Amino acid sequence: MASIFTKIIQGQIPAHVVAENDRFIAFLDINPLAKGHTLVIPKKEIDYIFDLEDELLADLMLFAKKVGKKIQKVVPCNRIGVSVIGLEVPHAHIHLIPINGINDMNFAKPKLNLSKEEMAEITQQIKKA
């Protein structure tokens, strides 16, 4: 069975896409920590992100460095952090936080509640930058 993540890239379940290739893309989060927190993923579902080829993760990684450093420009925050917890969707994931503090990237606070149209807007502003 696809992962919600597989029916995002399948185009089954609309997202706010930030930035994506042939190999990977990046949606803000539906229940972000902070505007901006954006989820990057690889198109090939693998559930666990060791389990990614070596090439695969590398190039996960330097997508999502360049997915961070678009939301920094966009986003007032002191750094970008980054979190794999592997849980919640069993699809390979990196989570993309704008913090000013370690306690911005709690996942057990309660998340922003964003409308449609402020998700759009973000989602232009990062794609611009």
Ligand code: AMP
Given for the second form:
Amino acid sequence: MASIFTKIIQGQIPAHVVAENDRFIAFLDINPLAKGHTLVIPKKEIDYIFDLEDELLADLMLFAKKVGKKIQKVVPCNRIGVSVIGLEVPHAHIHLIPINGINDMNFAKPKLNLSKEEMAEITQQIKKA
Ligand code: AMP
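The form predicted in complex with adenosine monophosphate is what I need now, so please give it after the form predicted alone.
All chains and molecules follow, beginning with the one already shown.
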């Protein structure tokens, strides 16, 4: 069965897409730790990030770098934290999270509850950056 992220790629379920090309897509995390928390994924559905071919993994990271720089332009923060967890969705993804300190990367923390409007607004800002 297709992963929930493949369904996003195929347009079967909605997402706040901030960047996309033929091989990668980045969209806002639906349960963000911070405003601008973004997931960057390869369109090829592979569960474990270290199972990606070398070139795809390297290019995924370069794509994440571009997206991270855009996020940093619009979300005031010290830097963009980069994390890979992958325990919930079996489709490789990189978390990009605006952070000011180590606690901002704590995935056990309660998630933010942003409105659709706030998610749409931050999406537009990142896209334009
Ligand atoms: P993990 O696999 O542990 O890295 O966690 C998966 C992440 O995907 C979590 O932070 C979820 O909030 C996020 N997520 C799950 N479903 C969606 C979705 N439909 N759109 C955006 N983010 C999602």
